[in-house]
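Given next, in structure tokens, is a single chain: the form predicted alone.
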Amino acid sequence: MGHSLLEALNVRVVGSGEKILVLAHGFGTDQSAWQRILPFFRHDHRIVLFDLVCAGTVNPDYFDFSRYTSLDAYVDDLLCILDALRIDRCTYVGHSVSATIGILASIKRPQLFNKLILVGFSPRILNDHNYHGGFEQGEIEQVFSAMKANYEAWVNGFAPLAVGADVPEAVREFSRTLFNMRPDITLFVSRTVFNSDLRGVLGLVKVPCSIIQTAKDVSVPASVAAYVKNHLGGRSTVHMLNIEGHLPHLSAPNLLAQELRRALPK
């Protein structure tokens, strides 16, 4: 299973060095989202890259709608990749939903991770009593309806909002990877992500964490970073980037690379 999964999810290991750095992309992108980050780390790290099964670069036949009903299946994929590569210790950088996947993986196998670096992470996207996730249920349903009604129009509207900053190249890149995804898979994964709630398990995370968040993110309110820090079970730090957008690795890769370097275990 391990080796077939490595092929299916386009797993690559690049760079050199004894330290292992896993870069896990978020919803709507694929591993190419990290291409501007790689040059900063490949000289002193072996970097593991892969595509989530929902990415447009993965054969959609591999997406089992009955299996990927929760994020647990994505966690199993990640752990299977690390086991197949015989990695017993790594620093994990997860963007967006992959930050969530890393959190859950660290609860299952804490010894695998010497640090989690969470970029644009939210334990719950929906607002709740005494919790500001950023969205009401009705707003989420409107998003789903827009996706179903006209996927192209939804992408053309969502991509600039998500990028936030005035970086046309980043908008084009994010639009490209969204268009690569099959619309029914995008909608299915969106429902899984938007309905997930990790608030109750944050205290089980004992691996040290660095939380990296932009000052203005349409998907993750700035207050979420403090909430996560206050509820994680281990040591954590918050790094706020004074920029806009949910995809700093596309819109401000140099700045994000500097913060990632600061966040790496010493």
Contents of the next structure:
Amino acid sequence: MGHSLLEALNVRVVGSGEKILVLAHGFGTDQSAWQRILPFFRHDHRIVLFDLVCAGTVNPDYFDFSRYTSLDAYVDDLLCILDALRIDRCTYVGHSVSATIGILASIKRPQLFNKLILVGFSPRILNDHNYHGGFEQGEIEQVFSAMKANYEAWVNGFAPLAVGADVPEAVREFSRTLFNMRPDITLFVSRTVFNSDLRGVLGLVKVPCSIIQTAKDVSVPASVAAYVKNHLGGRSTVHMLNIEGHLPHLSAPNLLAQELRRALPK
Amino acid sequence: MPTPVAAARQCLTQESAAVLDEAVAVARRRGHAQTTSLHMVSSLLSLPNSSLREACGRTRSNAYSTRVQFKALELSLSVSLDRLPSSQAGKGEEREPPVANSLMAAIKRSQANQRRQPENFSFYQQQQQQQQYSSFSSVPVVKVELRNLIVSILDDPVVSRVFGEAGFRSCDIKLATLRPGIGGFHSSQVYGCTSRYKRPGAPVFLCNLNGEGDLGNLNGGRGFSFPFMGCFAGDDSGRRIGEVMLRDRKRCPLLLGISAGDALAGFLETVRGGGGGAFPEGLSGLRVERVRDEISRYLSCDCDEEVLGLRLKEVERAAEGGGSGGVVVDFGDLGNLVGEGVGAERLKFVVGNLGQLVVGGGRIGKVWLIGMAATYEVYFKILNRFPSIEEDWELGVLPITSFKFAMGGSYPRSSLMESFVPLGGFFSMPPEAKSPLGNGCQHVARCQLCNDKYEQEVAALSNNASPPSENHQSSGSIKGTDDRVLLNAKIEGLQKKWDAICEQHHMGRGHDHQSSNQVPRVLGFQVRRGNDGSDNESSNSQGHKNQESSTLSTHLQKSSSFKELTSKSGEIPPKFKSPHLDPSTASADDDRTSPSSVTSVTTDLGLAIADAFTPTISNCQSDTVKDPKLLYRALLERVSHQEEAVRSIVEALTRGTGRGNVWINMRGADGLSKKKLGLAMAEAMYRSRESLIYVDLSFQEEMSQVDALFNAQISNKYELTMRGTVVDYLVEKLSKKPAVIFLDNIDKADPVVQKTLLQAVKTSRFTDWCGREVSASNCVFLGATRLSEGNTCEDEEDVASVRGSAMQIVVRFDLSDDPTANKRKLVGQERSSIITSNSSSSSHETGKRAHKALKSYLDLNLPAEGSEICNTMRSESESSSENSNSNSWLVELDREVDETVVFKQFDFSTLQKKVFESVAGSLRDVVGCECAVEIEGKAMRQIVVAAYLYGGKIVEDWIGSVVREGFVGAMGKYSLSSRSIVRVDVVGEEQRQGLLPARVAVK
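Starting from the form predicted alone shown above, please give the structure in the form predicted together with the partner chain.
Shown next: the complete complex, the earlier chain at its head.
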């Protein structure tokens, strides 16, 4: 199982060094999103890269619609990968949905992680009383139906919004990876994401966390970072990036690399 | 889990299958374990009149010739193929290497793409519908055409790397593949030069090349059908709860999370319904005992202990009774236990009794407690009150993070939505974001209203139809089939009703079916045009050609300080004006501020110089180099005290190198001079300040005074918040025109920059991450680092920390017999670090000169021999650590660069002496006779720093006017004589104002 999973999810280990860094990509991208971050760390870290099962680079046949109904199945995948690679301690950098996955994995196996770095993390995307997640249920449903009606149009509209309009290369890259996903899988995964709510369990996280967030992010309001920091169970810090966009690793890699370096455990 | 070749071939058209066969043959020949995308590429390239090769031919970048690029492509492909693991099973001759996952993923992608293409759509749709009747899961077989397959394969990162190494960009090739017959285009043409976003067809993928961009109509014409929409029921929380229950310890699940209530209800429903196949083995025949109501009644004092006690006994008996697999005791929400008004006694009773149930249950039969808490905070409260509850109740915390998927008609079906989604899809901004989506937002608001009402009605309907239950969402599905059909029919009716209402009232303004490509336009992105800036720059520089030349000549004739005065006039207090400077014309753009008189005087000379620097950029450097004396003079004017460094730099520039650009490393102290030099070179060699490209590789955030001063003068500076890396920035800048590239703190470069710089210094080419290459010819690269042998530069850090404060003059009269005794004490009190740090550099000078430098407290009345402050306490030990810091990379770079120049430390002591003499001189002028002057340490530092930053001339002028005015005032107030001691002092806190105050008060 372990070996075939490594193959199916295109697991790669690059770089050299004692410390292990796991880079987990978010929704709509694949491991190539870290391409521009890699060079900053590969000389002193061993970096584990993999694709989420929903990524366009993974054979869609592996996406089992009855298995990946909640994020726990993704967590199992992550833990399987780390076990198969015989990793017993690592630093985990997770973007968007992978930040969520990392949180859940650290609740399950706290000793496996010495630090979580959460980029663009939101415990809950929908608004609630006393909580501003950024979206109303109705808006989400609209998005879903737009996605269904014309996936391509949706991608073309969504990518510049998510990335930030001023970086065409990054928009192109994000559109590419987003469009590589099979639309039904994209929709299914977004539903999974929008249906998940981590607010109740943040207190269970004892691993130190760094929250990296951009100043303006269409999917994550700035207030969320403070919320997360206040509710996490362990030590945590917030790093705000003074840029726009949900994908700083695509749009401002240099800045993100600096912040990551700062956030890494000493 | 590679796919057998035969299975993969089924997905391909004949043409594509032939390519695959060829690829398999290549893989087999090379003895590889699997057939990958690389093999496909190799096979595609080897085809007779290969379409891939032809596409590549049309996209060649302008950096290399086609032939070279194809050679490089073949080379990098074969290298990559060589790296692939070979088959373990030695005799691979007979076996066909199966298709690798990545290649299979590419095939699947192209299948999906092809299915979405309009010309195929109805066909596949029909096929799919037929299929839906028979089996649900399988996707109809789409035979992938070669063209689509190529595009998918190009998306494979391994493949695009191979192409990238050969200088191709896979997006270009994709474009060429999909749009055959457009000869010799450049990507910018296609993406649109006017604006990157208003291009006709956003990122190039399969669909938008074929599609007209219309939204799918309601009947699902283009709408992609989602076969899985109906089967969201799967939820594995039941399985996970079961896993917890099977554990030996901590076996009682406590579901934690906002949605835990739903999960708990769902789980209990499943248990009551017999469990089905959702649970692991070993958990069968479970019974649910619900005690949550009793507990909450008891806690809210609605009933007394007996009732609850009896109920718990009953549960216990049920567990003892056996026969079943065990009892699951549902105690409900932990939040009830910590709610307000819960008596401590009663709570204790509940906790204790439930605990006994577990312990007893462990002995007698199988009893599990199960419950939930919405947040960790609730659980934490319980833990605080009953620290041992986790052990007593054997609680195993299970995070529940996902809501069940909404089912049936309980959420607005998309048919409602599809009708009015005006844009191809957008995430509306959070409310505080200023968004141009006003229109869209209105739609959202209105229909939200309709949805809410609709939902309310649905809820009411389902509540009526079924007995009260926690969530109406699941109730519909739990009821019998008859009920469900009825309910669904009703819900459908409601849907239609609200659909109509919504359309009539809110959507009446029409369904603007915007084409998808217009989306960005509708949103009104402010798109920054990459070229705008440079256009302006160039037109500017054209327009002000004459002015520029005159400015240039001004530099050469007049002292540099004048220039700095004009550009820096903002920092100089308004009251202080140099006689020939009108502040109203002073602005950052000093080209326009040169007083006309000066211009006219120097016009001749200016024109002559302008001729020397001919405007053609390509040879402007060589022209400058032709006249090194001119350059030397121009540079030295700015950094007069670094003669040696300037000389060697000019020599290096004159000498020229084989590769058409010059690399110079500047080591040592005096960062300001380096920066000034960079500016001067940009102006002298490329005729504008904009030609200085400044990158601080240490990315320091706080700005010192030196930086602030310098930053105001440069227009091209890399900021971390800019998108893209340093390398991207440099590539972009270099692609426009040659320039002076100033790489500050080069020792702090990150590995990415290090690699690029090394490559650039060796090959004089820069490559950014997407493979764009620019040549760096005709550029000058200045690397600056503070590292150097045995040199520390603390004085500069001190300079950076100095802030301006107001000054005053204090006059006292010396009545003591031995004035020097008094003053020695004062000397000891404060030591300005500027001066002490100077000691090392000035130590070789004569004692007489040194003594003034070494004292913080300058006083002419002190005898020269009186300065006993030690020469240099600073040992040389620091230098060794500095040396070890300079990494091997820097050493390597040093070997490659054309010249390494060491800058001297700035000689503050001489400057200090000059300042002091000038102040004393001005006092002498006012008073008419010798009287003692003291300049307090801080005041002195402030003045010296001002002289360092702005140039000596400004300070001279300042002393001549402001300080002199102060002395005159003092003279009027107290008649100064030879026995008086005049002291210049700072008052008040340090503040952010000019280093040279506008007036000096007399106390």
